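Listed next as structure tokens is one chain, alone, in the form predicted on its own.
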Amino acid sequence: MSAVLSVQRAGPLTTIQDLGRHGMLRSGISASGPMDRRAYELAGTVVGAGLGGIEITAAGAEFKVTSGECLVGFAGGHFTVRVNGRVADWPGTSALEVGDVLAITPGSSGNYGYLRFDADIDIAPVLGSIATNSRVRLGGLDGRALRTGDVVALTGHGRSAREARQPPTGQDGPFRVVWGLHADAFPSAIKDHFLRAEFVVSTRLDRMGVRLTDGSGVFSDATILSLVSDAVTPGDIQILGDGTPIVLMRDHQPTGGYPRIATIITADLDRFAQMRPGSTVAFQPVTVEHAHHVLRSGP
């Protein structure tokens, strides 16, 4: 199987991703990978996808097949997909051949969607992965986001397609967190306020982090806002020097010098990544054992 797709239009931060380059944080390299891993895997399952996929942001994207044919799977957020102008089911699949145009536009919710193919994306891995980290210019096409005129080549064969396991529903409640490394440095009153308060997803969000608006001033009087830098992980809620909470995401920096009051558990991080600016979020503490259980068994 081989095909070539030409990028007709690409919204900001449209990137090539795979499951990331793990185990290299000690060398200052974060894992990267899809912001919504469950959606990435769903898009791949329905077509038996090969290596990699394309992560699309809320600005949408458009591709044209200029050579060959392929099967594409799509999932993640709420997007509208059109093949040659005709609306297709989202999530779903479509067979594409030369001349076909695949256009994705944003729908009612969500920040990230995924395209996976029944073939590998033909890019040489860097440090074991083709995932793009545009901040350090690793992976993908020259370490950057896709742009109009780029060409994405597909080669080889994917795996056997399987019946899709639909994403879990009914998870609209608070985001579950475990207390962070520096939680005890915050007074009990601030920790209690943190759990009672609602925060708003700001417009300042990307693959590195999501800043939250602290409308009720939970951290307005915090006084321990600078520490010796140490390692951070995706989901850490770091409190910046001006009291702004920021949730670290897949392309986070390797270390941070601000206190982390809590960490969103891995099972909830995909859902958090899909929260659009203006969305209200709250947090609920769970144990590390509970976080491991839901990661293995589902919600």
Given for the second form:
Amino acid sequence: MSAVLSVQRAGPLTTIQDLGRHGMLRSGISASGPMDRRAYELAGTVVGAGLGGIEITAAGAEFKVTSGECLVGFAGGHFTVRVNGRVADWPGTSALEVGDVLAITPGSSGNYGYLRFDADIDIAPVLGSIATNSRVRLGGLDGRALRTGDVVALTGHGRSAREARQPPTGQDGPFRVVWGLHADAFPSAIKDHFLRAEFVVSTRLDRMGVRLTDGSGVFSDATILSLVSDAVTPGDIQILGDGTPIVLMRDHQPTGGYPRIATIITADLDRFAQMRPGSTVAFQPVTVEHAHHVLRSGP
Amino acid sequence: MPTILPLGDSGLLVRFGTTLTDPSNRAATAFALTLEREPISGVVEVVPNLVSVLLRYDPLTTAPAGIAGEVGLRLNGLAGEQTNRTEWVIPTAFDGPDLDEVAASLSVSPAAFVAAHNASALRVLATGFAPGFVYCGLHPDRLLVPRRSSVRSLVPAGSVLFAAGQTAIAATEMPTGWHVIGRTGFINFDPVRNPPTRLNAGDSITFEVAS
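Got the form predicted on its own; could you also share the form predicted in complex with its partner chain?
Following is the full complex, with the preceding chain placed first.
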């Protein structure tokens, strides 16, 4: 299969992603990759996708097939997808041929959706990956988000499609965390307050981090120590000098000097990425062993 | 002995101190080198930092307890001095916008500051804050100046930065709160190469005035 897609419209931060550019932290490059990995994989499973996919944001996007044909799989968040104006199931698949228009508009929830194809996205990998890291301008199309007029070419064949199971991302409730690198630097009263409090996802969110509004002032009186810069991992909840908590996401800076009270576990980070601004979030501590158990066996 | 801490559910951090000192940095660098020579099964990435080493593992297949045990074995055999040091000379034009202010704060002339700055070889303390970014040090206490009170929104690639007893080299355009004392054509980042960077923690760095 091969096809060429023309970008008719792309919301901000629409990017090409794959599973990420791993092993480059010492060179100063975080892995990037899909904000919601399970959704990315689900979109790929249903079409036996090849290399890469397109990450759509809540602003939506529109593509036109200008040559060839392909199968497209879509998943992640709640979006409305139309093929030539006709609504298709989300998540789902569609066969596209030349002239078809695929339009995605935001639905009731979620920040990120994925399009994957029964072919590879035809982009030369940079340092082993085509994932866009727009902070360091690597991967994708010239290291930047997609914009109107861009052309995304597909080449080769995907793998065989498999029956998809809806991933278990619908859990509500607190986000599970393991205590962070600097948890002991916070007084126990602040740690207790952190677990009782509800935070609100602010409008300041992107692939690097999600700022939270600390309405009950958990960190308003915290003495933020100056720390030696140390390794960062996605999901780290870092407390800025003014007391603002920020959850570091896939395009995080590889090291950081602000204290980190806790880290959202891998199994819950996809769900967190989909929380829209205005959503209320809370945190619950678990052990590393429990985090692994959840990751291996599902919630 | 260092402490071994979880960093989320996919990493262990072996931390040799909580403040940047010469011994803690040397120990972290030597330990990272030991892990390159004697890898630990299940560890997918080893990242030396200023005073720690991150060991990333795949949580689907690897339990951190086993890694921690292997870490203990390698710590016991940790060599004092590393042996793979590469020596670099970094020609630098010392004409940065903050040079005069830095020299004044140390009560010396700009020329005397540059001479003192370049007097002895530094060590690459860590890499990884941004693409190709390196921390070099440690300067003697008499060259200690704090960071700037305000952040410059962008400095160009090749900027030579100075603060907190260290000199850093930016390999990409970036914001910084460090003093900009000069610029070099040595750009430690090339995404066409793999690895994309050349300097490693433990390497020796000598700054010299570009002619």
